[in-house]
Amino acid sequence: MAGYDGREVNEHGADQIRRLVVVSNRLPVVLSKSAGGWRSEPGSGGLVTAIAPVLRNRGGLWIGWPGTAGREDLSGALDRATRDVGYSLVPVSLDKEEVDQYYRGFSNEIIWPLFHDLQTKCNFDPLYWDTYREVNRRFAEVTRDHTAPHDFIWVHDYHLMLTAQNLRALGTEARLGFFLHIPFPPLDIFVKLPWRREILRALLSYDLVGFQTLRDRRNFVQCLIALLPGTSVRGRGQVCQIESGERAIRSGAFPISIDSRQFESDSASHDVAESAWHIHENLPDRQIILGVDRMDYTKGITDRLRAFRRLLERHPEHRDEVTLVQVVVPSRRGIPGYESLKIEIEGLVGEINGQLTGPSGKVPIHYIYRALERTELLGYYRASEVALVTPLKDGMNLVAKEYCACSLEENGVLILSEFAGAAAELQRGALMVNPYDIAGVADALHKAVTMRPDERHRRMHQLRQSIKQHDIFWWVDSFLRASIERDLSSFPVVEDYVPGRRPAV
């Protein structure tokens, strides 16, 4: 049977699902207001790339917040967007206060920092919880009104952990799946959440709860066992069964990926090759070390800059040989702490450039604060000899996979944080580092820029093969199969990563 991208898929997989309904915080389109009214543009990101082909090919529905505050009449714009994307779009309206308290508040001032082990940045305002519950109830009502019992409802991410519980209360009989795109914290972190048991009970209302890594799934199970007595678990493979009270659900590790074939094809285009040539023409006779991140304190950008400075201090010979290109994409404007982080990063870039720019005038760090167009981004991927991906903690980090997919000559080196979800899959080809270890990251940079061509090729070839095998379509199919397949033994044990363990290469 033809899969979502034209490939064959497992006969027990998504073909048994009559209609897929995706529910996420945001719709997969970006709305903007102009003199002629509202207009829409296609959204971007891994989730849209993964799910859109499924919905187009099978007929489906996407429910989410359109990104506007208030009760604007968006029907015309969404009707046009529905025709453009090829599947139905259903909006959930939020007013400004709800956006502030549910999205900026509970989601991004409580869950985001807590689930990334940064609890000191949390603001446990009870009002945030009240609004979060109310908005999840609204999402459930809209979903109930647009779905039927034979649908599969797939809810995404930490903004909507309570949605299934509300759907059950409203009488929904459809199968419900949930995927968490960010890490799930260990017990000693999770217990700091005042509403810890309410969150766990709500997640048990889903039929399938998916995580990026085995570590996240293990943390979830340990929290259930500790906080909800009577919980038991069967199965140790990719998918297990959890019984708690009267509920029996499944949980699994499904590492999200990219459309590797599309990235490879696009990066081979004339426009991208020309972009890469111009980048190296502007930085002649230098190896480019690339960092690409959203503006976020979980990405470890300041520690990375300090590690690069240490590299140049300990190895002065590299000062005229390497350049760090750090791209920072603006994100979550208006959330406390992000503007101060921007000031800190830019101050550190200026300090390092002032300190280490030599007589040649070659600046050590090129800092870019904007989103890159796709051709320019792929040009940087192709032009860069080293990718420096060092988040303090990350659910997956698709930049690492995108860089490898675009390394057509297989001569790039990936330096990867032990605390990125991608570590489990990419540990054997990447140089693994502890992002808090400034000296260790500097040593990895030295190893990367002096690595022999044959070792570069061997490592990158291994990385690219792994990403091709487990691409975005594998991710979709494996999740949907897990919601249907009767025999859990058919799911293999996926690879785990233990920080500090040195993988065999």
The other form holds:
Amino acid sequence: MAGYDGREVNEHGADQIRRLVVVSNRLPVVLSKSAGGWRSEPGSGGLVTAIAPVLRNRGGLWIGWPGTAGREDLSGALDRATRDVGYSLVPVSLDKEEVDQYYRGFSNEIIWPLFHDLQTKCNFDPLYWDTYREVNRRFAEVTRDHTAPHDFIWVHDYHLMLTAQNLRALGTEARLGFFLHIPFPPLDIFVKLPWRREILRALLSYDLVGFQTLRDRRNFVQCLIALLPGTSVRGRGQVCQIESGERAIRSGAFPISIDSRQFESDSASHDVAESAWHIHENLPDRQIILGVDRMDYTKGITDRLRAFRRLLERHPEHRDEVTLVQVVVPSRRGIPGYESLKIEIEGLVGEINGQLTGPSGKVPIHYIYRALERTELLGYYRASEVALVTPLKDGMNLVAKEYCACSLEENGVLILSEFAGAAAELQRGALMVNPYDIAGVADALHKAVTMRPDERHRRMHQLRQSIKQHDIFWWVDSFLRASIERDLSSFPVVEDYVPGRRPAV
Ligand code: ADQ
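Please give the other form, namely the form predicted in complex with adenosine-5'-diphosphate-glucose (ADQ), since only the form predicted alone has been shown so far.
Below is the entire complex, every chain and molecule, led by the chain shown above.
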């Protein structure tokens, strides 16, 4: 039987990975064109921070699209970036048509909405599928050319679900892992995908398929059992074994996290404290309720604005006491649905501010549409009494974890959607809400802004403990360990969350 066979098993788990090769849609660098040619700056973010030391220590490499359409010569910029980051960066070039059909089309007009349960937003154009297959094959060819049998190849996210299948066809023997950053949908939604069996079979070409939560893994297993008869599953813990046809693979729930200590120490800096002070200075005697999201219809921004309006309508006493700061970072411009969402959000902000600004002239919603510098973002996290994180569906949602890591005085309140992957770990400290239930979210807001200090402290302390315990380094280590460790029972039980169920207190 092909697939996982326990090679190189060792109790030190990730230490036994000889060389790590990361493959993702985008390279972890930001390229910009200047008069002297292309310049590059290393990317930031938790994933890069956590994986970079493993790549540096083992002479690893990162393969991905550099983010520019066309076949421009980026070698000088990438060589310099390679020297800066300490591991190799290998580009996969894409032309404009490929970017349109593989990235904008198949990935973001089909898989993104479908996997977030929003099938009515899908455009199942068969041309997108053809290009998706071609580009996945290209990623596989570049990866084959730069890897050896003892490498561990770790492929990330929904853009590259077919890469392992192509690598196997090209003769790659290396161990292959895949992590899906977005949710995996339930069977009755997944079956709408015209290429449902092809995608499932392709995922079975990996040795380890990782998801954010047990919910996602359960959905994946249900789809396999229904669509590929003869599939069987062993083990119910964090990592299980799946047998299907000729393949035996592992699958696990690995909730991604943040570099919580870095967030904590950065948010304790003088610059962040000053930024937080300025933010509150401009909103004196008010509690700040904060929303921070990429512009995306899955983030539930319009329902959230309606819930805030209802809070102020039902509790006029809060009108001079609270302000909603909604920060939105521009994202995926040019993809259908995103421009109209911006218009809808901005119309609603204007409508609510027009309706509820009182004689004091204080505006209920402050709307910011741009990417924030890290100091400013952390300043908002520190300054805000409440974080309102209400996606309609989300793989994990790192904003929820970042807010808690920055709540140094442990006095912030997190309101969290039941449909965020983070719900499983954060259900005990957060106020859990159904983001579609506008009245319920308004009630949670009322509860948050009137919560006693001791309850705020107790809840936030619990949230911070769980985020510290399972940070991004734990996440990288447990994924790599799951690919090589023989004894699956050594993996801890990860928490589950079933929406609608009473939260465990
Ligand atoms: P995203 O959908 O992008 O990620 P999320 O996990 O919330 O969602 O991460 C957003 C990141 O962008 C955060 O680190 C946040 O700090 C940053 N950000 C948001 N608004 C910003 C602003 N205005 N300025 C600056 N920075 C801003 C996908 C999945 C998620 C999953 C992650 C990681 O959709 O479910 O948690 O991958 O796996």
